[in-house]
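Okay, so here's just one chain, in structure tokens, the form predicted alone.
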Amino acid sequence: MPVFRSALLRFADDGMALFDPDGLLAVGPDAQGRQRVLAAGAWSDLALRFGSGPVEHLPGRIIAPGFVDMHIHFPQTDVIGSPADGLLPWLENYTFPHEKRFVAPDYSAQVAQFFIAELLRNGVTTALAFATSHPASAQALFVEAQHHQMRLITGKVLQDRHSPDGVRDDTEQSLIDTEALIQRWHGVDRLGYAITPRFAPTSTPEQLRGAGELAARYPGVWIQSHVAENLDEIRWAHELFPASRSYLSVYDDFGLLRERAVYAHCIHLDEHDRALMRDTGAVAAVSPTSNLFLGSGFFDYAEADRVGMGYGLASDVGGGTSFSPFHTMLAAYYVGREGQAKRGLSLSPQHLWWQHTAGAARALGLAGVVGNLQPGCEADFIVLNPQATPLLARRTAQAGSIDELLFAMIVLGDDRLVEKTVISQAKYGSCA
């Protein structure tokens, strides 16, 4: 039973941070041999029961839950940082040409290897990721995630129209391929499948209808797509689906709004749309670095909270500009602060961190499984070094509260802050 002693961060059910400057984390195997949290709390409270054997002492470090990334494009790893006037030109000029390469299994495998390593290096231990329209891309990502025993959800993209040769798929075959991948990978080890229409304009009604039928046939899988990211995109969706009340309603009309349905961006929603998200159990993947980079707009945190719509944070690489959860949390702070200045909204450091861990896990339907270090959770965690850089060390040493400490790491942190990433598995101690 591995036992660790260091500062310890975790979250209560209401999203408040629980921080023990001198904490204890004990983990042990469940019936399947997967490491889970047995105890987490103050050393003084738990040492008598759990601290009598070997203890790995990590002075000056913080053990925290692994981050959860709710929306990221694995095939866009190599187009991150590409200049464009906005979303649609960015797709046309960079994304689609590059994604054609993923028809090759060897190329897909090579990028998947780098992608998973980069997630783990940045402390991301759970991700919901897009592949491409090629089954080989999803297959490669599943294989690499399984190799690391990582909890990962992905799916082959569905896009049978308004897409160039090389990424456009065939309606019937795309649904056959999707079902085959579900049957092969969903629920294997720590893997999950996501039915993945790219976005409504690039799927015919027939393809969306088939996706909805698959979602009904396999209620345990996830659904992922994009909605209301860009005003030009919204106008396009209205032209293509004039019978639907809104862009979001297109997905509802085809049976694609439900629990475990994750829609990236959700910037330009109205009150009816937000209520529809809430009532169906669908959630938003908030992608602030991407929204700022592409000039798409600001997610309305205040309205989402007022209505009771679920959400969590996401990097959205490669429209997003960094794999680092610290950069994503800082961008979310800007969005909450600048995008809604008239309301005086300021996201607290605890809430920002919760959005990328326990809150994101809850939005994915994985509360109590990942994103936290409460007893029963899978033991995915990161070891943070708040002295990783001279400025970070100087600022964190002067932090007088948990909010000051967390915010200093959000503002000044990057991959150097993550000293180790530990993945729960049968043989304890996998790290990157």
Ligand code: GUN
The other form holds:
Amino acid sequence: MPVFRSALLRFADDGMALFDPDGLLAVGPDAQGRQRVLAAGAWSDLALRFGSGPVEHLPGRIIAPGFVDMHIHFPQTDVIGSPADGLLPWLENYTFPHEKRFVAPDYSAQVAQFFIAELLRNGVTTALAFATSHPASAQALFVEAQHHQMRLITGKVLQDRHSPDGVRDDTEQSLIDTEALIQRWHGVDRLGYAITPRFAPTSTPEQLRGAGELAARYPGVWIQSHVAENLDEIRWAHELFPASRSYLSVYDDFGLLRERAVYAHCIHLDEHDRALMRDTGAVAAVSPTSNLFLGSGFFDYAEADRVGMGYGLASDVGGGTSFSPFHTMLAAYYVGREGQAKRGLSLSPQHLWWQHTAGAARALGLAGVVGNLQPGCEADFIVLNPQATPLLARRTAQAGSIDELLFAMIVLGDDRLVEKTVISQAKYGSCA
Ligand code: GUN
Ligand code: ZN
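Moving on from the form predicted alone, kindly provide the form predicted together with this ligand as a structure.
Then the entire complex follows, led off by the chain already shown.
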């Protein structure tokens, strides 16, 4: 049984950080042979029971839960940093032309390999990812994630209108392909399927209806899409679906709001929309680097909390600018500051970190499974080295509290802070 001794970060059910400066993490196989957390806490409390065998001692390091990225586009790995006036010209001029390339299985496989390696290098151990409209792209990502035994959810994008040749799919075939991929991959190892209408403007009502029917037939499957990101996009959605009360309601009208439905952005929602999210169990993937880069706006944390809708953090690469959860948490902090100017809200470092780990897992319906290091959780974790850069070493050495330590890492951290990423294997092992 692997036992680790180092500083240890995890989260209580209420989202508060639990930090043991001298901690113990014990990991062991469940009935299926998958590694899970057996014990986590202070060394002094647990050493008698778990510390008598071989112990991997990691002085100066912090073991923390692997990060959970609630929304990322694997085919946009090479689209990062493409500037545009806003979402719609960015899609037309950069994203759609690039996504055409994923019709080729070899190309999809090559990018999938890089993408998964980049997630792991940045400490992300669970992701809900868009593929492209080509079934081969989802297939390639599943194969690569399975190879790493990673917990990953993805789906073939549905987009049967207002999309150029090469990415536009056929209504009937797109639904047949979606169901075939669900049956092939959902629940295999640690993989999950997400029914993936790109966004309402690029799907016909028939395609959205078919997606909703599949969502009802397969309640354990996820749904992912975009909503209320950009004002031009919202105007367009209203024109195309005039009978729906709001852009968000379009999805509700087609049975696409429910538990395990994840909507990226959710910036320009009104009070009814937020209540609808809460009441249906749908959640928001908050994507601050993307929203800042594309000039989309600011997620309203205060209103989301007041109404009680669920949310968590996401990179939204390639509208988002970084795979690093540290960059995403810092951008979320800036956005929270913007809200603070209006309403006295400031996001604490514990809350930021929780939104990208246990909070994101809860929003995905995976509380107690990933995103935390409480007993029973799958043993996906990262080893952080606060001495990774001279400035990090100086600053973290002067941190006088857990909040100061987490803040220093959020502000100064990037992939260099992540020394090692460990994935819960069916047979114990680790990957860089
Ligand atoms: N809306 C529809 N497609 C996309 C996409 O690929 N990225 C973002 N940020 N928004 C979208
Ligand atoms: Zn997106």
